[in-house]
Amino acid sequence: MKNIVEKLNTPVNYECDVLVAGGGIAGVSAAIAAARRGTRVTLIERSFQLGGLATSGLVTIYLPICDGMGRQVSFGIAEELLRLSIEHGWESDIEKHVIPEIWLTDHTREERAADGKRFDVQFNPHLFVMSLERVLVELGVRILYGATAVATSEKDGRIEAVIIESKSGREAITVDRCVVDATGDADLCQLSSAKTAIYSNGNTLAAWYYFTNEAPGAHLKMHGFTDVDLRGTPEKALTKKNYTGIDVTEVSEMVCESHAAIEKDILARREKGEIVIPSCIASIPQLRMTRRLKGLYELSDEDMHKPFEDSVGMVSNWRKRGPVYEIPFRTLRGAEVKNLLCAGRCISVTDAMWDITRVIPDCAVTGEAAGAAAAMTDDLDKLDISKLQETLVAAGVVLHESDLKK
């Protein structure tokens, strides 16, 4: 293989307290916490609008926030932005989504259980853009859309650094305190010296849409969602292939398959008479687990119920009511760099825990924790988790299951 050396002198450009990267709902929970907290927050995205998958990704479902047996784990921002998604309101093909009225009342949790309804809700997502985007420009979080990390540099075990390209050429970002790795796929974990892992059964390929037809509103159709979902309605894998999601190559023919499949369905459901307008497709690839960081602990699905010292937050199972997670600091962070966090998708966990832990609520979950460390620290090693426990506890996060409401 040819090389290309290259002579780099990078300008510092920005420099910020906090230095998040990824703009999806991990990503954007981190910085609302850092920011909170008095930080100055630099958020870098790739893309030209935040969400990530929520809503460039066309996953529209802001899943449960409760254990399906009647009582609310997830709490803080994980709530605060269920409610932001649909603070314009929304109007589907399958009702008004608007959050389950036993959820906004006084109610036992034996009533709630018996209801059935969990604490979830599907939401516009160019609305939910807006909102997000609203949120972080008016705690004074600097947004650097157009802007991927490239490289790290490090110094005494910490990130000092964050090399990234733009549409202004390569820049630097230096940081004071912690940097928060919300890519969805460890790029920063990846580039830097903290260890990693790679998802080993793959990704399914997905080609979730938005149409329109003769009945009124815009209509989301889930094809090759081969996962049961919200409600119910599993469908035959589009192809044999799975993908990492870490090769240019290979995720760009991924995308190149999902439009295939978006056009295949559309004109194959016009031939039978349907009326089927495409209105919007994904803009980025629908991968769901890819690389993650091997942390200090592994959250594994069989740790239900098991309560953790340095719980920073608790999370439902959105596939199965019942189990109740709390989550680890532990599993933000690695040994090797002192001041590197994650959220989101790339926290560490088992393969058969990821599947549980990369979606909406989840990533928000763990974002306000990764942005609420960030801000007190620039050395992980030394933080008092007690003392970040009580600032998550004043949020209003609730840390332990034997905590919640009976």
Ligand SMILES: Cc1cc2nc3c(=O)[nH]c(=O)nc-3n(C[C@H](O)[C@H](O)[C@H](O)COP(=O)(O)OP(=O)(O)OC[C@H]3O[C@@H](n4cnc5c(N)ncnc54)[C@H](O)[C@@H]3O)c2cc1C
Contents of the next structure:
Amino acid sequence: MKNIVEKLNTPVNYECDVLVAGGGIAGVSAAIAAARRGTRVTLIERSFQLGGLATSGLVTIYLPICDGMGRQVSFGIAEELLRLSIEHGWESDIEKHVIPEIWLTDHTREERAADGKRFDVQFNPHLFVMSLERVLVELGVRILYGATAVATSEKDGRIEAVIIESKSGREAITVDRCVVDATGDADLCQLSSAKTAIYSNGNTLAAWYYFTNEAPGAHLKMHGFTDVDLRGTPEKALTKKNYTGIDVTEVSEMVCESHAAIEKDILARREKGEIVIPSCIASIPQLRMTRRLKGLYELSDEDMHKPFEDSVGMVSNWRKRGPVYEIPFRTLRGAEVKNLLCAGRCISVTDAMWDITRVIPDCAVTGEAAGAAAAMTDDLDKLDISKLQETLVAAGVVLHESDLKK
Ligand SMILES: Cc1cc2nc3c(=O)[nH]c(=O)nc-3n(C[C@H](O)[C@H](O)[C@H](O)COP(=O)(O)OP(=O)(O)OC[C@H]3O[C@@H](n4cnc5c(N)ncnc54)[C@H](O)[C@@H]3O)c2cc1C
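Please give the corresponding structure for the form predicted in complex with this ligand, as opposed to the form predicted on its own shown earlier.
Whole complex next, starting from this chain.
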């Protein structure tokens, strides 16, 4: 293989206490949590808006923060962002975009279970982008858009600086406390000496887009056809490939396939006489599970209802009613780098569990925990977990299933 040897002399143009890489739901939650604890936070985002898959990927269903059996299990920033996502409503069709009544008024667990509606919402991605940004700006978080993390500089087992590339070229940001990898793809883990694992099944094609089918000015409808539909209706499938999501050629191919699938769907609908005016397609690849941290603990779907001493919050299972999982702090960090935490899609979980913890509310839970921890230390080996738990509880997080309202 040919190599180009580059001579690099990278200027240090920024410094911060906490560096958050990736501005998806996990990164935003981490930035909020770290900034609220008085630290200087820099968030780098390779695109030009916050929210990641939830907004740029048009995945606009904020899945439940309850267990489906009448108990709320995710609190703190997970609930705060759910409410924020609908602060300005939608446009019309407001019915679908509000918190179910049973969760707004005082009810027992049994009443909520009997009602059956889960604590979730659908949001307008464009409005959510602006709300998320406003919150970070008000907290004094420095946001660097169009900035991609491309390397780390490690010293004595710590990341001392993260190298970014942007319109300004190549620059270094020094980090006094911790780095939070919220890139979804564990890029910072990959760029440092942390250990990573790749999702063994790969991702099937997804192609969610928005269109209006009524008069101009009418509300938009989201149309998505995903792997499930593609599997269920093979005649629709343009590809049966699976994508790892971490190779530029393959990701580009997937994006092209996704665009072709949308075009095919639009034309097929029009042929049937439907009015389809596309208004928005995703601006980032709709990938679910790609690369993750191999951390101190790998959370498994069999850890359901299991208490963990180092729990930093809880999540439910969006696919099933009943399961509750405590998230051990050890899923957010590895052994190799003393000041690197993961949040969101790339925490340390088994393949089966990955499909549970990757969703929006869960990313907020792990983001909040990672951001709070990042603000507290420059060496995670020395972090007092009980102090981290105290600060999370003070911020409204419930750590253990045994602490939930009976
Ligand atoms: C088709 C599909 C449907 C889904 N449906 C739902 C659903 O209905 N409800 C639900 O709750 N969840 C759903 N999900 C899952 C959920 O949307 C995401 O997993 C979740 O939003 C991920 O959040 P995150 O912050 O971990 O990562 P991401 O949203 O992926 O955010 C990562 C951010 O980091 C940035 N980034 C990446 N690399 C770098 C780098 N090197 N430097 C700087 N920035 C970088 C990216 O641009 C991105 O903004 C779905 C996912 C897909 C793909």
